[in-house]
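Here's a solo chain for you in structure tokens, the form predicted on its own.
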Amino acid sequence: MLRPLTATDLPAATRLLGIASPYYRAGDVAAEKLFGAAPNSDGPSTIGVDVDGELAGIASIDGNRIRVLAVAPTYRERGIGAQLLAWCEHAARTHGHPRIWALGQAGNYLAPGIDAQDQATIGWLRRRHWRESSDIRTNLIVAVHDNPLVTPARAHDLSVEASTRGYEIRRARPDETRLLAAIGAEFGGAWPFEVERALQWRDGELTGAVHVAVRGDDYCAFAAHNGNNSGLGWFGPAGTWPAHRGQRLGEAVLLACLLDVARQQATCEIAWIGPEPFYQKSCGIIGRRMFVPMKREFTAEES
């Protein structure tokens, strides 16, 4: 039987997600993916399936994005996954969506799509009338220990170089709401939401951090980490205002974030990237993760 999950189910859900797949660290961010907010949404709907008093499967959907769908290994091949998927598809259709996507929810994503190595899930979805989208997405892995490009000395040099041009590189304050408005006005989308989350306090500590380049009262560049998949050391979003590009400000705020991540992680994952050459030059790349966006279009009869 399907039933709604609540915060009291979080320990059992975390255990299930921790063993469900080697490709996603869902158990480490279970609360965020099962119950966390996202921009421009009504909040997720999260359900579970119990078998013999044990949580055997989980699904969470927000709008037309499946955030999480997992079945414990010992309960597979019983139709539980298909039941959860059907529930997600019905929920999306009920809210008037013409299609449904797996993962990749802007502002609160476990991954940009299905990990390309996860061929079992890709094949399982194909058999259920899901299809791949053509825009393969990439995450970059960067070493933040023993990396000659990621050092306090280099970050200092970039900050000094920026100061000679009239810029200040600094850490954003948690109450810096004007920054969110500036990011929203220039870049829009989910970025203000993710930056705000990177500046939130949790258990007496900041969940992440944001570094900015400013000149006078103007924001010129920003970069954030741990605004999504909090605690895993993920980098982003980041951007430079057009009038200030070419000044190495993006590189300066990137390095400041990577040094933050280095306090708790050996690597940083730069998610859903745009300009790969920038990251190769600025901090080096030791690995890549490729993701396949997958969706199902609903027929007129289904809608």
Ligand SMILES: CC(C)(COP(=O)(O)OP(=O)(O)OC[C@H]1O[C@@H](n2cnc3c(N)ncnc32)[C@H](O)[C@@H]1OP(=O)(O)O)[C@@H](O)C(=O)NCCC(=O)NCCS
The other form holds:
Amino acid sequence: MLRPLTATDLPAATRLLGIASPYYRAGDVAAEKLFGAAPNSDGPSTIGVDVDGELAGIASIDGNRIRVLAVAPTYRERGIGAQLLAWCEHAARTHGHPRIWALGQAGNYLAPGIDAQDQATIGWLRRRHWRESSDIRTNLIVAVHDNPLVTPARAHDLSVEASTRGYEIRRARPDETRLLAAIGAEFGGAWPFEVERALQWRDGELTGAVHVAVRGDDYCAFAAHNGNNSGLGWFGPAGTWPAHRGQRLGEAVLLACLLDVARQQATCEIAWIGPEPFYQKSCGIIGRRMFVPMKREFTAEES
Ligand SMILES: CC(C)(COP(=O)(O)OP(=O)(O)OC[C@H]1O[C@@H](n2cnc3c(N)ncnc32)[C@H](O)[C@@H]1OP(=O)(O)O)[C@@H](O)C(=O)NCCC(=O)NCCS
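Structure of the form predicted in complex with the ligand, please, following the form predicted on its own?
Below is the entire complex, every chain and molecule, led by the chain shown above.
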């Protein structure tokens, strides 16, 4: 029986997502994925399936993006997953979308796509007329402990180097809304949303997970972590304004973020990356995760 889930289902949903898949830490970000906001959102719809009074399956969709879909291991191979998938497809069609995607909702994504190692889920979707898209996405894994490139001394040196050129490297304040407008004007997309979330992040004494390079009144570079998948220490987004590139400002704000992440994690996941050589040089790479965007195009009869 499909039914809408509410906040009172969160403990059971968190348990289910915690054991659903070894490829994602969905249980650690359950509230964010099931009920959290996203930019340009239809608003998430979250449903569950109960069997014998127990939550057996769960799905959350926002617009044309499935945020999570999982069936508890003991309830698999009974058609529950197919029922949840059909409901998600119907919801996307009802909102007028011509296609539906798995994961990868900009601003609120469990992962940028299906983990390429998860061939079981990829095959399951393929048998249901879903197809891979060619733009494979990558997350980089960076060591933030025992890494000679990620040390307070190196962050300090980069900050001093920036100051000799008239820049200040500092943590952004939670109320720094002018920063969001500046990021929106230059970079757009979901980035202001993610940065706003990161600004609200708290870790003990630290408030805000965004570092900036400024000169006078101008923002010149920024980097954020914990804006998406809050609590997992994922890094991103980050950007340097074009006029200020090539001066190691991006490296300075990256290092500041990685040192924050090191307070809670031994590694940092640089999510949905752009330029890999920049990260190789700035902080080293110890691993990579590849993600496959998958979608289903609705036929004319279905739409
Ligand atoms: C992928 C997933 C959702 C499938 O859930 P499920 O409930 O087992 O899905 P279904 O039962 O609909 O389909 C599974 C298989 O069982 C078969 N099946 C369906 N009803 C059946 C029944 N009554 N008896 C036997 N087999 C049945 C289906 O035909 C299907 O086989 P096929 O793919 O070869 O056609 C589940 O494996 C899962 O939760 N995986 C992790 C998902 C994940 O990573 N999510 C992101 C993180 S939360």
